[in-house]
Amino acid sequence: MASRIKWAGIAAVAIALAFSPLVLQQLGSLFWINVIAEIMIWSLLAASVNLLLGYVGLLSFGQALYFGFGMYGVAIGVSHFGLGLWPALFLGVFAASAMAAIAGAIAVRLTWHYFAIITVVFSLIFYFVAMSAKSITGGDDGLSFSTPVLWEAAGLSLTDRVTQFYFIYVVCFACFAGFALLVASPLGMRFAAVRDNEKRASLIGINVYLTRWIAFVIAGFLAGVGGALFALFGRYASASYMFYHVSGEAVVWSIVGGAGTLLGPFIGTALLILFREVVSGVWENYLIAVGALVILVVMFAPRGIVGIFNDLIERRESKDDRAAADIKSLAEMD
């Protein structure tokens, strides 16, 4: 029954988010699809963040890094060599997953706030690379680029909004779906046995230092990814958005929604995003406002938003299997 009610709420957000760029063509608030796939965007970084915190019980401030090489390989691959949109996406998702696999193989040695510090050094180092190497990525100005042809043949281009919307839903939808049939899999209950207690996960087997690692290259993929749409996005992009602050939002945004759940970083992500835009907008300093509401969901529902929602479920799952227990008492008396 729970389950059943969990992928029902999924299914939802998934089809008002398909539904979302009609809707809003409708009421003329074109600005708001934009901001419905930048959500979707950094919604992969804070799962990235998730995968680590929620799954394996990493806290990682570095995620940033991989969301920077996602964003570099398309710049780089579009202004210096000339690629179409595929191989330049392509390239920007490896190019995140190779460097998170060499800074994982140093970094998941390490645990707690060893861990972290580890992450947030890789983080700074790449960041002052990017700065000075401004031949390669433009230094402190960026690196901006024109937009690839998304089909030619069809003559789909992401220059058109909707186009672009439903270029990232799909694969953001893509990136989800592999999370929850990663996180369900034989190797998503390692991640769980590694994240409760690595000692006993040891002794029935469980390799605990590759287990991590392959966690840390997947998060780093789903981070690439996030980047790599971003520059296509934005066309353009900046060593800023490797800097640590960029992985301290992620965190936050997956602490809020919910870490360990599969729409907990979206949830977050969407929430404090809305919350920015609509405050921003009547009142100069809403960062007040933002930390505030932070504030608030950490002391009053620490395991997030849809924690909350969790936990009613299983509230009342637990209401139903007692009384359903009492009634089979009583009937076995008669």
The other form holds:
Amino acid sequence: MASRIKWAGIAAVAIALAFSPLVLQQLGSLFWINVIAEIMIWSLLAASVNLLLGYVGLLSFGQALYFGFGMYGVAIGVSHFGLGLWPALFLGVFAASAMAAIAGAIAVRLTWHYFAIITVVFSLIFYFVAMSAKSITGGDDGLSFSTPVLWEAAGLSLTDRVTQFYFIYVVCFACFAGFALLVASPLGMRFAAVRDNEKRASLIGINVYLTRWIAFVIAGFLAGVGGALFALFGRYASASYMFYHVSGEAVVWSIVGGAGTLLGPFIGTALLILFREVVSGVWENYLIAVGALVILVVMFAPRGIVGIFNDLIERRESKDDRAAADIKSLAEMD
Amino acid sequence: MDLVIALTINGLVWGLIVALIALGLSIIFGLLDIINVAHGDFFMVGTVLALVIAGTTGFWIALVLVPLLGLALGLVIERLVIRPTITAASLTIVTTFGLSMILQETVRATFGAQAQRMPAPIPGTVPLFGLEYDIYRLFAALFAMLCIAAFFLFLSRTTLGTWIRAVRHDRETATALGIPVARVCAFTFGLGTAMALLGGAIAAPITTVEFRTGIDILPVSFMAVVIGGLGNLKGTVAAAILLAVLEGLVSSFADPTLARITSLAVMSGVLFVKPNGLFAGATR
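Show the form predicted in complex with its partner chain, please, the one above being the form predicted alone.
Following is the full complex, with the preceding chain placed first.
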């Protein structure tokens, strides 16, 4: 029952997103089509944090690095090598995954605070590299390029914002569907085992290092897809998106939405970006409100918005098992 | 050659200021187990307050007032934000990140986004190793050194300092001995914050004053804490000075960005080979 409600919620979000550009077009608010597209893109970065934190128990504060590699892969592919859309997308995602494979091999040897810190260090190193290699990356000014064609024969182009929306929607949907399959698979079980108890996991024959490394590479892949889409969306790549503040925002989105839940990163990203769009129009210093909101969510809903929702469903489901649910949530807090 | 000497001395001066800030970060980390992402912004608030107070009442009063304001700010923040969210360390990163946003935006809203420069409170230069060196920078180094010495004396000689060390060493035994652990933690957060603001007040005349400076100082202080060994206070001081001198030297031969990349590479090397820090095994 509980899982049926959850899946119904996920399906509702997917369908609502699919129809949103049509409705917004009718309403004449084309601006919001791009906002929702941007939310979907950034939710991939939040999902990347979430995979590591919520499912493997590693807090990465440097996922913007892989976002940046995806972004630059596309931008450099198009503007320096003259690649088409698909090869450029592939280059971006490949670059991000490869970087994650290298950095992950070093980072996942460490845990906890050390892991968080070394992920920031890696992202800072490449942030400074990207800032100084102006001839390749454009540094802080960024690298602009014109949009490649999506599918010439069918007359599809990303310059049309509805086409662009559906392109982003399909890619994001595929990523989240893959994510759902992954965490339900035997590999996902291994992730959970490593997260819950590293020693016990290794005693039942799980290679903890390898499991963490695989999760790190997949997280890099997700962030890379996000970055590649973002470059296509903005026709632009800039080193400033690789800074650790961007990683921090992704951590915030993921925790506010609910770490360890499928839809949490999306809900958290949507909430905070919509909040930004609405409040920044009224109040110039809206970041004060964002900061306060983040602190309040952590204070009153430490398991995030989706976490609360899941708790509510489970409570209703089995009032008698409340003690059991409490024990479970205590175990998850660890 | 003059440039190399000047940048090395600059690195030494800057290293002592960073050491003071990193000590604040380290003591908060060691006692409360928090990665305080807002620590750099505490430094930034210190530079802004120093500039504002020095403009009205004079620099020397600012030097006394800013750390006191920092202590008060730290105590308030600990009570309102840190204590209710300390249940899980990943959550404290998020709350301090939110705090960082609030601090930066508040400063931007009240002080303005424009970077400002503060005139040196002690003008003039002195001859040093064959070059004319700013008197204020020498004073800043000396003052930071005195503050660091005072901090270590406080930890080793006073009752409160002993309590802090006891809680760092073994929280449960400290509780059993009747030490008010919650209050010691609150005071430690206030002390760490005060050190960051004091660092800001000292650094204000030799750096730019704007709402973004915290973003630059945070990674440097973290590097000092990590290379020194998490929770190892003396290692933190040594690492801060070493890093700043290294950055000064590399930037005199190459450029500042390469210097920063070098120290980051050094840090990841240290983390990889000795996760407990270069000076692990010394006093904890």
